[in-house]
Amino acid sequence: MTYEVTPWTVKGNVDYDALTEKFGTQKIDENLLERIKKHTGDLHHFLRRKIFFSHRDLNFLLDEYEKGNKFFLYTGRAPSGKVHLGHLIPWMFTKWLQDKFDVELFFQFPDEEKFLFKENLSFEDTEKALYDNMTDVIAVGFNPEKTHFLIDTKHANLMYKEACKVAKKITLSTAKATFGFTDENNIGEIFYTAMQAVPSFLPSVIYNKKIPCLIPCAIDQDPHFRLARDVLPKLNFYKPSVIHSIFLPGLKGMEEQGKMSSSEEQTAIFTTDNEKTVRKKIMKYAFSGGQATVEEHRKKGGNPDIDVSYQWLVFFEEDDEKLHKIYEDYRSGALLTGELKEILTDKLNGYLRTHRERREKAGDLMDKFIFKP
């Protein structure tokens, strides 16, 4: 089946190896794992299970680091909507980050790209959908000293200068083989990626001297960093790296439905579902991978690879024993494909139980987070 990576759209099956190479990036290897591993003491799951699995300059970004050049890290989130698990997995990732090696973040809430790209949104929804959203990345327990929020429209006097540097040299033609842009497009639309690409290098300005950037992020969003990537260097930054993770598969699964969606609220979990809902969602929707009946899965045993439950829990169950248990005995009939969704259902209502008691007490927060020049 074919499928579809865009910043915007996820469809279908992805090949991951396909998707690498096309877009140019490099796999992490083993070599580059040790080299974390020095510095981290362990590894995160998500690097062991090649959930993140790709990057762009790593090794230089540790080299800087080991000259004693600390690098700073930068993600974000464009408000439109309820934050689901799947955007999640680049926040976890980026904390875990931020803990080991001791690093200031910068977190962006581009909330004028919706309202560009989207035609029924407005700056309104928009504004709800920001402080929404704001609690959800608080609640994911950044450290309130080393965090900094840039919300593109309240912060435009220190964000739109920078972009116009960054917007003079992208030519329209670039924007529009990068993107796929055509000349319906609105010029909004088109300038956007430049504001993407400035907290890449803003605390080199705000700190005058260039300082290298790490940018976690799932893979569709990279072709956004590589137009920041050629940028940079003839505005006299550093390139920044950026590490790439797979997308966490709506319930139905990748091949039918892509990556978990806001719009496909039957099929996503958000981090304001209560347990009741959590439930229901994964025992209607979470595709397979059994068989049609008890008897015959106890025979021939279900298919971990294509079964979500089992997906979703290589994102959410640490213990790397108890997962191959699980993998093992679903493989073997002994597991039950309701017995995996009920393991998944508690694990995941575990995680959100602790993410929503964070998130009531985020608003208290807030003002500690957003970045104050």
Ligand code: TRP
Given for the second form:
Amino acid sequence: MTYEVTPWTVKGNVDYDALTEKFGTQKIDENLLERIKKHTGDLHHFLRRKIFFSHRDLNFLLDEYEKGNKFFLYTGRAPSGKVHLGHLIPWMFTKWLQDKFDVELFFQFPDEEKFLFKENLSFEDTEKALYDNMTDVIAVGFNPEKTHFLIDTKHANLMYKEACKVAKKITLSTAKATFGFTDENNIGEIFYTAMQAVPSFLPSVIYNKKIPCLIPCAIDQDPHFRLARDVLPKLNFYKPSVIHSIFLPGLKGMEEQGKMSSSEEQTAIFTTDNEKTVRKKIMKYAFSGGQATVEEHRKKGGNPDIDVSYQWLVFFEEDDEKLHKIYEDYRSGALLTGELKEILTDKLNGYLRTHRERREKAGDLMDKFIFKP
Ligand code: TRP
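Structure of the form predicted in complex with the ligand, given the form predicted on its own:
Below: every chain and molecule of the assembly, starting with the one above.
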């Protein structure tokens, strides 16, 4: 069973235990969950279900928080194409953190990243994607008073000097070892990680004091922050803390195709897909753990552990009891694959209806979200 996880590719059935070992991150254990719960009152289902499962230095962050030294949140999205459900996972969780801890969020749109890394993408393309993607981020419901968009090419005057300070501390051989770069990579790709480091300390520069930072992201982004954590203390800033999620699988499942990906339109669900499209994609493509015939399914039951519709409900059905019942009913054969797919379709269409309503109003809020130093 082979798999690959880099900031640019996620393929195969990821062994998350092995990955945390390889990356050198910590699993989130019960003690840490209890500690978080002391501040948040309840635990987001992403924490209860280990969808956010790994971290770096969360205890340091909470130590500081308990001393009255509030952190800020930082996450991001490289504009290119449409936003799909997989992208929303870290953002939904970031919103929850923002609400519970009542903290500022810096949201980076590195609009040069995909330009540098993708063969056929122009700055006209990324510019279009930028506005489209910003409306999706606003639709997640972040607090407009406390959320600040940083757009690399628009905030270059603010960010470039800081990126240079980072870049000066990273050798080419470190960049090669961390990201697997070769002599064939362009030099923009090599510099890019310095730009992704900047928001993790920019508020400390702006407010002229050391402020702790927490970065919620999918675990593929960790290599960037591993480097940032090496460099920042040398520049007299705190190392950023990181909290990592697993990936939302594509409709065909991790084994077959890996995480949900925009380049595979049929097996991804986009925020702009209408109800019919959502239904069609699920019915046609969602990998099923059910039996070949209804008769056999009733007799032997299905396997929710490999069933993508069930796995998606683990992400999107917040109610533990409901989820548990679906699990048991599918296992026993009482619930058929078609019925499970209907449950998922309804759940997602309900979520997306609200998202699309907010998305339509997002344009009016955009200016408020863009960071004004
Ligand atoms: N590299 C990310 C992407 O490909 C974008 C990004 C920038 C990001 N800063 C981040 C993601 C911080 C998570 C956290 O979309």
